[in-house]
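Quick heads-up: it's one chain on its own, the form predicted on its own, in structure tokens.
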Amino acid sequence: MTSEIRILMCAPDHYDVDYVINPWMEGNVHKSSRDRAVEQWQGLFQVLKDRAIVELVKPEKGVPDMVFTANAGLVLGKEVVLSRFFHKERQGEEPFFKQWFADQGFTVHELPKDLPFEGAGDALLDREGRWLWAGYGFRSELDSHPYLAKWLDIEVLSLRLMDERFYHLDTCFCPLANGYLLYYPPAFDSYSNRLIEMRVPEAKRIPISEPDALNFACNTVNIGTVVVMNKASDELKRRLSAAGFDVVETPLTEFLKAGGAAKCLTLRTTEPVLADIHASGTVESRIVRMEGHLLDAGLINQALDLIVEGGGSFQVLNFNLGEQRQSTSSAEVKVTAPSHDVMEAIMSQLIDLGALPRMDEQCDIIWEPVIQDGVAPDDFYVSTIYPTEVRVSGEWVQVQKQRMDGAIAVDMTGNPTAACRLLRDLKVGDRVIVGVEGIRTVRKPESRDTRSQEFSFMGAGVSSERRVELVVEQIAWEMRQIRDHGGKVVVTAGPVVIHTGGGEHLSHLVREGYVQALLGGNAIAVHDMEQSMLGTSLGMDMKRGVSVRGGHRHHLKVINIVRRYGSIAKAVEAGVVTSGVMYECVKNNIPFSLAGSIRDDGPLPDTEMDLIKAQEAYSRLIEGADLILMLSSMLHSIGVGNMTPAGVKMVCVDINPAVVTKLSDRGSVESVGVVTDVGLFLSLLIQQLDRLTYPYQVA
């Protein structure tokens, strides 16, 4: 033996699979052979004893996993961070390992009792001593990483584990000598893989296949140029050999039944300290406060899921549950992320849910000037549909012209103001908010009864017809209230309205004052006027339901006629168009906007082919809307949805459930989706409105 490397092991005198705390243990309780386990452990012991000094800790009854000494703690120099085991089944090991480290003269650091960290199973030193790789996600919490950086005075790089089979970092990740890395990329999230690729050159990375990963090829003991493992494929052996390593295989199948192999059975206790390497931590924590119907609206679950799915971790510091059904709840949650960028991404989503920093942590916005027209600064805050306030000079200021997918520009002259601006509208010198500091959204309290619903017509197993009629009744009542109180209803409609026979019903809504603006494309206007002028829609006779000879030319004839008059309004005034949706809009002074697309024939003279101008026109007509009725026009409906602030009720009607779902994904509690034929919907809507108008005349 020539090495001064010291390794701690524990004989498997009491080893067995007594419980299930990882997927490998499932189906293996009390199915491990003690004799075979001893034989395999002795095989590993002899391999290591020839290359290092192997020290032993006394095995203890009642803690069968004590054999996996990698989880005893994390050692650097004479400092050790003792493990805090996640599962109670292993917590009994902690005092025995603590005593051993103390007896050997180590300075023992102990984490808070409620902060899990499982030692060198989840924290692996770069073999060049430059930094510490630390895993989190299953057994160790991200909040433990700042303690590691502080106590061991070393940079900590946090890696999130995603596959429960690889619940410890050392099951899928092994730093090797000379800067090499043996690892299984699918075990990590995308952020962690990017971090690995940034720190380890491609020539030094040795990614392994799933079969090798399942044989715990990454659970390897590296001593110089020797790698000791349970098993490796011929391809992996070849690649390791090409990198200058000698592979020593020693079977450890009995320990795989408990989820461990060579590395898990060992703890290296001689980890040298590099004098020029010092602590550097990127882990960031913030405390946020949430209020509202956190449970029945699912807000707290959404928030916690967003944190975890975003690559962070959380700790609920307190939760005050509302005492009655109408009462709101409140919670304070500590959010931890592996880096500032990840924290910013998580916080931007939490802000959308209404989360706020604690009062003592609130600060003003951060802004940067625009230095190029139409281009926002890096890291600009992207606005949402929800009413937003920004903190300027200690005061909260309401953001004007709220919409999603814009930037927020602030004017600091006089009384500060803020407004959403599209990127294309930004000018040099504008002050644009960056980051997420000093921003809050104001969401209406959500409850189980008010969340958006999707109604399905003629669906299997339910009386869906009654459900559609129920929601139509509600919409009719809402539209009647809006009309009678001088409110505003905007309709976005596609040509399917005309094809399904809904044109006459939409015309009725316009004529009776239920519609205050119409949005659509070239097609709805063309086919509406085709029906008025020629009795067809796309060449189909709407009364007989049959195609008309030469009817495929009708829409172009209509376009040509309207172009001759110069506009839809002039064609109506000339008596060429005598009925239909566009006729009623002109006659009742209802503004409309037609947004063109690349597929449009003609187009009509009223169709705006400049996309930016069309968006601006849509946005103007949406202002002040109380309700938006979206009728079978996916493209225009989604566009309208993106520029509509929360608080505006939206009804999306489409035969395609995907369109309804897309609009519901905005997250607005005021959205209602109706999956049905739009012509039938409009017919039912007119019936309900007539019942409200003439309650004693309509059967």
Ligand code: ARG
Contents of the next structure:
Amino acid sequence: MTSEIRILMCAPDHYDVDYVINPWMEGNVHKSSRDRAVEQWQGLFQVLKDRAIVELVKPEKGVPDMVFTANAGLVLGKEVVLSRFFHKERQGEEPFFKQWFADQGFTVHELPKDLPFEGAGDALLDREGRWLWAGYGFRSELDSHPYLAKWLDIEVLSLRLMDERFYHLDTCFCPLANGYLLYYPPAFDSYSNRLIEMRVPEAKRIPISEPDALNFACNTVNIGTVVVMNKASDELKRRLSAAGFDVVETPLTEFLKAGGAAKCLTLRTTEPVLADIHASGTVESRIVRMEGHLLDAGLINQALDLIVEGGGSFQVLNFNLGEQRQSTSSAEVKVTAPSHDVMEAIMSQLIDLGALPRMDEQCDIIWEPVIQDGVAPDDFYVSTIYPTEVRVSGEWVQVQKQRMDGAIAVDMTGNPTAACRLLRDLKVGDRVIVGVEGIRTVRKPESRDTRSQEFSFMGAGVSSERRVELVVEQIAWEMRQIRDHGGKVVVTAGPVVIHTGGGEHLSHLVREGYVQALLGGNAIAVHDMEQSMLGTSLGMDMKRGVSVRGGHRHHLKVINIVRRYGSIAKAVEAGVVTSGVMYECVKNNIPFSLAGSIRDDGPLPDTEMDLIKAQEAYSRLIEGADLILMLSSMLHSIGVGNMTPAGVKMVCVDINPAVVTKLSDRGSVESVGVVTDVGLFLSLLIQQLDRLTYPYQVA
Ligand code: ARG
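Okay, that is the form predicted on its own; can I get the form predicted in complex with this ligand now?
Then the entire complex follows, led off by the chain already shown.
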């Protein structure tokens, strides 16, 4: 039976490391010994000759890597898919291998030009013949996999390589007889690992250690129960022998210098076709279109990166560069993914970047009915902060109540409408959009000039102390504009505002009409009124900066007093609270909402302890905002950020850069982060606003 196995090899007459196309070759150019290489190759040849028929292809000058016949092509039955090498250094081998296959009577399939695929180095048959494992990520393109499925009529399972030391699938993956699999899991992304685990039961998986992997233990030739490799640790030998394999080691260190070993030096040319196995590929492709300042705004890089990071691959079909400073660019990109799920995950991110399906690929949304109150169908599309449109009966409809982390429900009675809905608000029978079909987000391509004048003067980002004054100046100007035009500024504030002495400044802002709504929690209101009633904030004397004896009780006393009056407004009316932020809100009819939390003392009668109601109150107050000023409250700021659509300007001030970064990460150009003490920020802001009001007054 072994006599039926044929293996193709190529003698190392012209072998050397002449160039660098993988990390192993680095530092090894012309460092290998021809004699030792010949001796080691002979060693392998002898081992194999006893167990199979070894055929030889004539070595050619100028193509030193031709010894690695695994990369000649991929054979199944009498069909072969010829390699298309990624690197030009190896492309010279193609005609020689093509000739050899033709001479042996194989049907030779050739991939389209510019579609790299490196043969049996990147495509390994399950040893039971059930399917083909195919690698991509470094040398072979994912787009080549559907061709393999078609020509060889076999199921192709695509695996993504992540570690450039293991650039070919056969350097880290080796299917063995009896359904065993020798492999190095960290060389693959998590999706691929899951796929492997789904197909190969745990008892059959032999994961190897990094040292074994670096000795090319996965680069093994398996004939029956024999496994031939460069070197294996004792542990690996034990593991293999427990699985019924005999390990034959044959040193191939000279070839490791070029990034290859036993398996790379061979190509099995007798791979039987199983009768009842047929093609089924899960690889999917789609074409998307992008438009805008693709280069200036970095959109195209972001899109291509996220495709690759998401486990797909891409081909830029065309790119029209905007020629004038003002003109936008457009591109069409073909996205390929190893499965439908991966494609959907990639597409939903591309949609967020503003990608649209190409005209001829556009279709309507797909919806599913809600069958349990408060629960969306599994595959529901998760909304973002960006203005979104959905395609219903061929028409694009603007989504209402845009916010992130919701579902989109469509109403098709009469003129179709769509709106973002929180999961908890979904009702049985609602139609919720699933998948990614028929959805686009609108990223307005701001013209560059208005962009620079506008609020995004420093782009989305975080500014450090050094730039605080400049930033404050711009914010003051903006707030002044909004007030003069009757716009809306919403402030979210944490208790730190009071601790840092910012209370009087915030009161001033409210009094002067710069604030149209205030959002916070129990604490800011209590601290503020404690300061107004007793001169302390959490028991600290705010004038002298020292803690007052027994001062910690002030906090609870204040809560108790307000509770007695029934609400903050009533305490103000009764003349108990006579100054401060809450006082100004009541006096100036500025609506506020205090959202409760688990740590609240009291709470104040105004604090809403039902969080769903609190969220609703917040989102009502945010509606129509032009600017949201977030002052040192991570909890409330992030909550607010989640409810706010793109286009609303956001300023986040916090001494902790992490909070500021988190908010700026929304990625909308309108958000600005300021890392500084909030008390200091507010005092600068007041100064600037006063300067705008009384410009001729000299300080
Ligand atoms: N120097 C060759 C290359 O980088 C080594 C090929 C090893 N072959 C393999 N099937 N892994 O292409």
